[in-house]
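First, one chain by itself in structure tokens, the form predicted alone.
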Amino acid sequence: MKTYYDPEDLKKFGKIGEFQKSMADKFFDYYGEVFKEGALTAREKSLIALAVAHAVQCPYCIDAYTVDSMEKGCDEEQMMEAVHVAAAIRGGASLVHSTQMMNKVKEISM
């Protein structure tokens, strides 16, 4: 069956510099820096991911950090749990934009 994202394509992911090499040699030093120990253990990094991932909604990244997290050892509890928090937090920030509205409604009402 075919999809709109093939999930073949995020091997390609590290071709991203064929078109602009420099630009993806920076993005790729960064990242790397990013994922490596530091106040945060890869497995919490990875857990970031894959929260972060389900809250800008990228299939290749959803993908990509599922295997990255069981591979560091966390269980489906722990990842659910995670994209949970992500929800939660993406919810959060969309009713808390509501006040918008109430102010709006309220300045119109007077």
Given for the second form:
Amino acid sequence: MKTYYDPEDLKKFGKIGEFQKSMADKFFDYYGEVFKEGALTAREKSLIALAVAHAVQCPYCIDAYTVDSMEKGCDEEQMMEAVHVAAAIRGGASLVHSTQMMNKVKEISM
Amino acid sequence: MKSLKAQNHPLSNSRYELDLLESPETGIPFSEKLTESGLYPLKPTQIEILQLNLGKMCNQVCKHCHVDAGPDRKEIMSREIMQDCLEVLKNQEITTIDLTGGAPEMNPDFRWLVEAIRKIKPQAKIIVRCNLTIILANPKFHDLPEFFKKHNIEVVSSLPYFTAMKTDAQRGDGVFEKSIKALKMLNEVGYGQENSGLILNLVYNPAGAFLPGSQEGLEAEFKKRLANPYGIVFNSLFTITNLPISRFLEYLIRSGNYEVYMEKLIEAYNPSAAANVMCRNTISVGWDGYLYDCDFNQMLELKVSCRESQHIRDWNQQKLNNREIVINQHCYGCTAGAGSSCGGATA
Ligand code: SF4
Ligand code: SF4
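Now the other one: the form predicted together with its partner chain, given that the block above is the form predicted alone.
Now the complete complex, all chains and molecules, led by this one.
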């Protein structure tokens, strides 16, 4: 069955340089640098990536960072809490805009 | 749960396992990768460690066990074979004696052997791979921490995670709670405590079809999570990759993870880990005295290649030093990422 998302495509990620090499090289260097141990641990970064993957709803990233988080020793509870953080920010981001709606309502109401 | 052997499972047959590992779908032969790294044929550096497998008998039946150990396994090392091992120790420059199993403490001659090794090698490092729960399994084992301390034995214990859910999923119901109790008993006699000189190392291996992350990062996390709330201390954490043999192989196949896991191991091949594989400085002795390049080869019944020195009674240092190490696709487990050995990461 043909689908837009194929798990096998994740393995081809590294080959995006085939169409534009210099930018891909810069991107992957940067990517590697970002995920190194730093002021945040590699483990903390993996959980952030997992949460962001859910926010941007990227199935490749969800698979990749689920495995990565487990490899880095995170447990199910921590991973689910990370997703809740993403959900809370997404939900909150919608809801906080309701203040604009409320402002407008008040502006045009008697 | 029964061992694969007691279930008469096809994977309890090493020939069957090897056929599966060697099938072309498993991927590039390990020998090719070693050739690319200039390491083929794989040769020993120097024999420093003698690892004695005292038997397949164990009080646990962990799902990933590469020994296929359990209470239903009766193969244990006899005192006669132990005596042959002691003869080798008397005459050879071996600096570390690593006692493993099953649960090595269940061998009725375990304490006799430890005392005999200490007499011959007062300064050597003696390691016991203690599964922790054995200490609580029977009152006759409750004094093991004192016994280990008396003979200055280094304790290496598996604890796949710092929560009950994941630990019990791999090692059996209630194992986490008992392991915590046993770790407290070891801490009480001084193990893992600063400046006590009594070493307690933990082993982490993933509870599933994924690779271990960085040893340093996991050690820091384990230290934090065992200190609080349990007040447990230990020295180092060794991360170990699960090799695709025996019960872990059975799990991989049953869960549909075999191909992806092998692909992952092969993709993560690291030449510097390959240069440091443990078979280069270790000889593993089976319960019946046969010699192997490592405990994994032992379980696959792949004896050392030098025919003149395949049994502890026929130990020939020169032949063993010059032998070619027997390799197969399972070896990718030792060379993935930061590498894996009985002492943790290697690269
Ligand atoms: S992994 Fe260790 S404790 Fe678990 S069954 Fe095997 S030998 Fe026993
Ligand atoms: S499985 Fe054994 S023989 Fe193979 S690389 Fe690892 S230690 Fe060496």
